[in-house]
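Single chain ahead, written as structure tokens, the form predicted on its own.
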Amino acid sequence: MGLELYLDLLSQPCRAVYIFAKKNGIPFELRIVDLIKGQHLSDAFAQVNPLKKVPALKDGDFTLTESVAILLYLTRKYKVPDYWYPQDLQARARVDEYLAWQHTTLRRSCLRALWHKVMFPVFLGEPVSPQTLAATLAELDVNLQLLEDKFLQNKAFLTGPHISLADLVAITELMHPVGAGCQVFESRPKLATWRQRVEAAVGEDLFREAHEVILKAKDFPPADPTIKQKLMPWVLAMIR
């Protein structure tokens, strides 16, 4: 058995790996794991990550978890171009460096934009305070004005002049309070131009395929009781 991906493309992780294994050429078989229906609650997806989260790869015998850890594995054991993971040490610790920041911070807050925003209250039919609204979408502006500051900068790219794993992590990052209505690029034209850059350097079709999902959050019907009992416990603890 070659390459297993096991994705649901409504995730964030889940659609920087598919996207990068896609644009790189890497084959693999595509097991599609239903979020919204729980699918990784299952007993049987518990025999590949008994973690119960997307992504996860499954190489003949050989499984992984962990969304960076995937993508790293995937430059190491295929022929990539360089730009994605550097070999050179100080431009690899800046993409390093992003992918050890991201996880508690814009993750965290584009997460919880998405959820508190439209899956609460269309999807599981739980309203969100205005307060925690607000606080939520406060928090994510504090990121975005972090990673415009602290990486992107002046650069055409987060850690240099071409892109890398870390812009790969961002953008897919931010489709998720894009496909909740929130307007994440339109007061930040640099943030906007760096989008435009990424999504050319991955290619347009590609970037559209991997987010059709995400951009249609909005329109999910909403979830079946028992669904809903049985997410919330994850979901709860997802977003705290």
The other form holds:
Amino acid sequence: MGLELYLDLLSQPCRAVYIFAKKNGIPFELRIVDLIKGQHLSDAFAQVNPLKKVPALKDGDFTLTESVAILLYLTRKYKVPDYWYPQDLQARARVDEYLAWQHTTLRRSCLRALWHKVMFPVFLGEPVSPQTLAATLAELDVNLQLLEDKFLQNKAFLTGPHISLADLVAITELMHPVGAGCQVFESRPKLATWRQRVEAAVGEDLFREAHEVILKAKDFPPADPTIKQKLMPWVLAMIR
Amino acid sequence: MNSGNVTTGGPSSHLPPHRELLSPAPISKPPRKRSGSLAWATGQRDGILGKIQLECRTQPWTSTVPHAPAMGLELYLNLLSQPSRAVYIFAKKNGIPFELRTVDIIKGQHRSKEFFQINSLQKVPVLKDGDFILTESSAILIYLSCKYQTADHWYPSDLQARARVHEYLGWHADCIRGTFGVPMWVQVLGPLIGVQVPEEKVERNRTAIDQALQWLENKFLGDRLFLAGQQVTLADLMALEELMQPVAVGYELFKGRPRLAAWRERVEAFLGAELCQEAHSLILSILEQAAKKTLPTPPPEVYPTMLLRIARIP
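Can I get the form predicted together with the partner chain as well, since the one above is the form predicted on its own?
The complete assembly is shown below, putting the previous chain first.
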């Protein structure tokens, strides 16, 4: 068995891994793990990843979780173009810095924005108080500002003149609140032009393909009670 | 005052001396400032930092000379901070020469205009290597390991071994970071500004800590010697320093977890008792300092961020 990637394009980190593998022509078997059907909670998937999360990579006997680890593994194993994760010490440190920062900040805000604005009320039928939603969107705002002010500044891409893993991870995160109907780019021209550059660098077709699912999140039919009961503990733990 | 010779004295006096820095142009020492504003680490320590016997000579970095010559490596740290300790220990263990810039978090030095120039995110640790400024402890550790070509085991060049380190660091960001810092906020930092965290949040945090420890022991450690393999890596350092935080306020994390306890002993044995003592003595004295009321009073401008942090406790 060649490389297998266990993904659900509903998930931001999965989108980054998917786009990266496709863009770099890395051959893989796609194993869809349908999150809203709770497939990640199944015993079968626990055999692949006992942490019950996507993305997961299986390369022969070697199983790997955590999207940044997967992206770096693919980068090194498949010898992709240097700009994704530059050899230059300082340029690479910039990418490491972004990938570390985003985990507890932008990533968290984007996830909560989707769930508080759309997934809880629409998919799970659980109302979210206006205060909770407001707080989540305010936090998202703060992190978007930091993205612009500390990372992007006046550069073409987050860590320099070329696209890198940082941009890929960031853009796939930002599509989460976009999918929830948040105006992420409309009032932020700098981020909007950056987004255009990233999409062009990735390839618009690939970008669109990877984001089909998230852009339909608002239209997911409500979960049936069994599914809802199954998913609730996981959802609550995920967005605490 | 500054001879340009950076060494560490005190309990670790047998450690190899750091390289001599070229003596910079004379910099006039700024007048001693009021507490609450800048008082960068010098050879002396007061108050909360009094226990550290380091003789790290530091240049007062608020130089009155506009174009001071480039320094060597500078590390802006606070040993109360878990990621700061990981960076500190790594640099010391590997004999990496650096100027220690202690940023007094409790006094709010990280919120100063001057520190904003160093890191607009107003956090530690920060690395400054000439003009190059780097934040985020894992990025700093990776940078140091590559630049100073530390022993391979820290950040293995083997594809799968290195992947395991990143796998740990990813999970750590989700499940350890944030969670393991809470007890300190509950028991020491909140009370310092008169805030009491509700018991239900404390309980929820305890459960989260327990669950994380289970994963740490079962998935990452398993029957291996260390978290990402059979040798010490950056993962072990990051983990250990996070775990020290609740330990410092009395959480018996290792009780009933013999494998994890054995791992901790192995890591500390590898680092060396003296280095561990040096790095941990501040955090391990925190409860005593709090009880004796010798902790600095946070200035009012720090309250909003402290309150925000406390509010984020789930």
